[in-house]
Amino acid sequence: MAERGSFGRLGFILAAVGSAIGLGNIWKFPYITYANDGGSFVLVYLIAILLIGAPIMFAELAIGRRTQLSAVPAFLTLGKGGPGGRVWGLVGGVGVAAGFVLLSYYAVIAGWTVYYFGRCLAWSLRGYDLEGPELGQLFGSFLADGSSQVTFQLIFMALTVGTVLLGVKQGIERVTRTLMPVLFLIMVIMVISSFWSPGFPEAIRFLFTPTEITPDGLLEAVGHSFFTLSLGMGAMITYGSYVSKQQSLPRSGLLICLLDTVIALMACVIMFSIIFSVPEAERATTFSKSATILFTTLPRMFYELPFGSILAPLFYLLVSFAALTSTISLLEVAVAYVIDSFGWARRKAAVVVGLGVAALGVPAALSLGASQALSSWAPLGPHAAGVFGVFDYTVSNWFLPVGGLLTAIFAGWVLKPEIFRSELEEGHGPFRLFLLTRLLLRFVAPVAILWILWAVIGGRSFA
């Protein structure tokens, strides 16, 4: 068996907030927000993430450190003479399956924020030609350039797996450690920068002032607090197999929720401060209610504002960023179960897990555009077309759900309450708030992750 490497104290924390934070932080989030017109959308996602996502936080936390095991043998060895006994290891698998899948086609997406990143730096040192070629037009030409698509999807895997393979401290403490401070400090100087747009006001009023909610909203808003927090594959459980048992397990899942929380409502502030400083006539027909705002829209908005040439390039390096620390968790969700169940090496199992994920991704990087076939193999009908699509509506809409309800389930009703108790315990001292939060998984948690699988079975996405 390969030896299993820990966490420092301060490395748990940020490479649990990195595997957090990402592109549903930097992207989805505001885009989600803009089209649920903020204020009450944001508050029931803050509550949501205390009721949901936080409890889930620590039972996923506690099921890691308590086996020191990843998803599938952490699940085995305590459902082990329980109800459902080993069954319980295929909700592992369903965490394994789904970390592998997302990241297949996680890594295109990622690959196109470095393709922004070198634009920006482009355009910053020539100048940006206001008059040139619609910015929509040049992601469209983008997509359908397959080489593009796959070589950048290639180079953000290769920098993933040399992370993962130097190994746990050397790789994944070390890398997180230097990028979230400067992650955090690129956004503070991009908000610092909000203060002095003319849509600042517009935009702190738009997140805080509470609107009306559809039912639709309301739904999106409990959706993704659970997948923000990157529950239901196995990555916080994973993650907390490597923490010391001298660690707070509440103190730091709080923590990660926090940082997770501020950081996606800073990214809301730079980018809605860029929205609202266009003029409203304008910004009807310049911004639609689309995801791809952040590659069709934004950077030209950033060229008509001040220090616009600094900015620019400065985000979508934040953006990288972001993306990276995510794609590292989740090829360690595969990784650590290969190391853990099979007793690879790390470098093998890096190597080995990396290709097998990066040849996945190749069909999604060309099903955008660049290969007509798999641009419009359906096999799921009208939810979703082409390979990259079929892989995030399964995903969203299935994997992570189903995941995170059978983690809930198991630890607010499989789980012995003694062992739960006391992991939780280890580390922070007596926690008043066990039973509440058994209570939260055993009830709350589950209950909305059902709404959310029975609103998909209606029709419904989260992709």
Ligand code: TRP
Contents of the next structure:
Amino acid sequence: MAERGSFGRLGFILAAVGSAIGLGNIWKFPYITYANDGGSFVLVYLIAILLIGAPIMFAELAIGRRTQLSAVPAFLTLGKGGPGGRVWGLVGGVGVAAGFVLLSYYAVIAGWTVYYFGRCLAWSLRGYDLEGPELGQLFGSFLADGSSQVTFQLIFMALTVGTVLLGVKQGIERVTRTLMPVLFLIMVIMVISSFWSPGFPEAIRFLFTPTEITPDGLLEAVGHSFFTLSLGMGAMITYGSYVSKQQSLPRSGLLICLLDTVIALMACVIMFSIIFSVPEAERATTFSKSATILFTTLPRMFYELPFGSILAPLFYLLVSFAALTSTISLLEVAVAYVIDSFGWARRKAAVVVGLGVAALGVPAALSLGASQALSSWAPLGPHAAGVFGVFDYTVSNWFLPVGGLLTAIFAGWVLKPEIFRSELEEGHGPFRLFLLTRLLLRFVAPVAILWILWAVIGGRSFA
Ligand code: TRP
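Same protein, different state: after the form predicted on its own, show the form predicted in complex with this ligand.
Entire complex below, previous chain first.
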């Protein structure tokens, strides 16, 4: 078997932060925060990151680095002899499957960001020419245009496969090391430019003043903390397996959580400064509190801002970068599994798995209006319509929470505490928060996640 790849110190942080920062931060978090009236929702999200996300992050990184294996064989190795034994391999397997499905439709959304980058570039060069409603129509007809959907999805998959097949150091580390600093820079420029926007003070007030929160909002905040940190499906186990023993896992894990959260909040400041610049009376008609806000209203707002024709394409470029560093990690989970468990060469694994994911993504891409049959397919009931909707519903509501639950139970109850502790202390020194981490994994995280699943069973959807 070829030698196992490894990350450099900074390379690992950037790759893991790149995995965490994605459409979840820039597309999903702002709109769910807007829909849940900000304030308290943000607070609950922050608490969930700290009390549930961070300990599971530590657990995944430790499982990966300890075994130097990807998700399935890592669980198999550590589970051997303990309660449950080889059954734990299934947890890894569910993770690989979840990543496969998640990537198939995530690449479709990522394709939209590439399309809007091109669109905005064209507008910036020859002048912006659409009204608000026309922008909505543009997006609607883009979604319903099957060949565009598939083309952009395939472009994105090709970029992802191209990176992963070059290897951990030459591909993943090199690409994330280049893109992440650029992403941070664009983000900072945009936040600074929002200081001058008339909506800025209200955006800050909206984000940080406690408001009412519904039980559904609570659940959504907890559920999103998994998605945004790339937890619950072995992505951080896989990346953890490429980390050197000299590196501190608790420090790295906390830094990943911190940077992911900061970027999510920055994305909110940028978007809400724009939204709150519109007078309140107009806002309700201009901004639907929906998932499409990034594409249906934001472009026009950009072109009303000073320097908008520079900021608009830059912004969509940034979102594409963020998405690419996430799709890379999603593909790597399945590719590493195939390499570890079947001994395939990396190139072959990346191309074959990538083709499989791309093929699965085609029906998802065609289920946004292009194909009537695919768009109305709803085997799970009305809350998940169309192939795209069904995939998103299943992954966000079932796979990730169940994966996170089982990972927490594994790390808290099955994994020997000496092993867990020694892995967290390797390259770190005495880890004073170990007991707290273990307590959170044993009790707090499982109870919180079971509560989410209970709500899902009761018919609630986070997709
Ligand atoms: N965290 C990414 C985002 O916020 C999505 C993602 C990438 C992901 N890899 C993952 C989610 C693994 C769950 C598991 O967009």
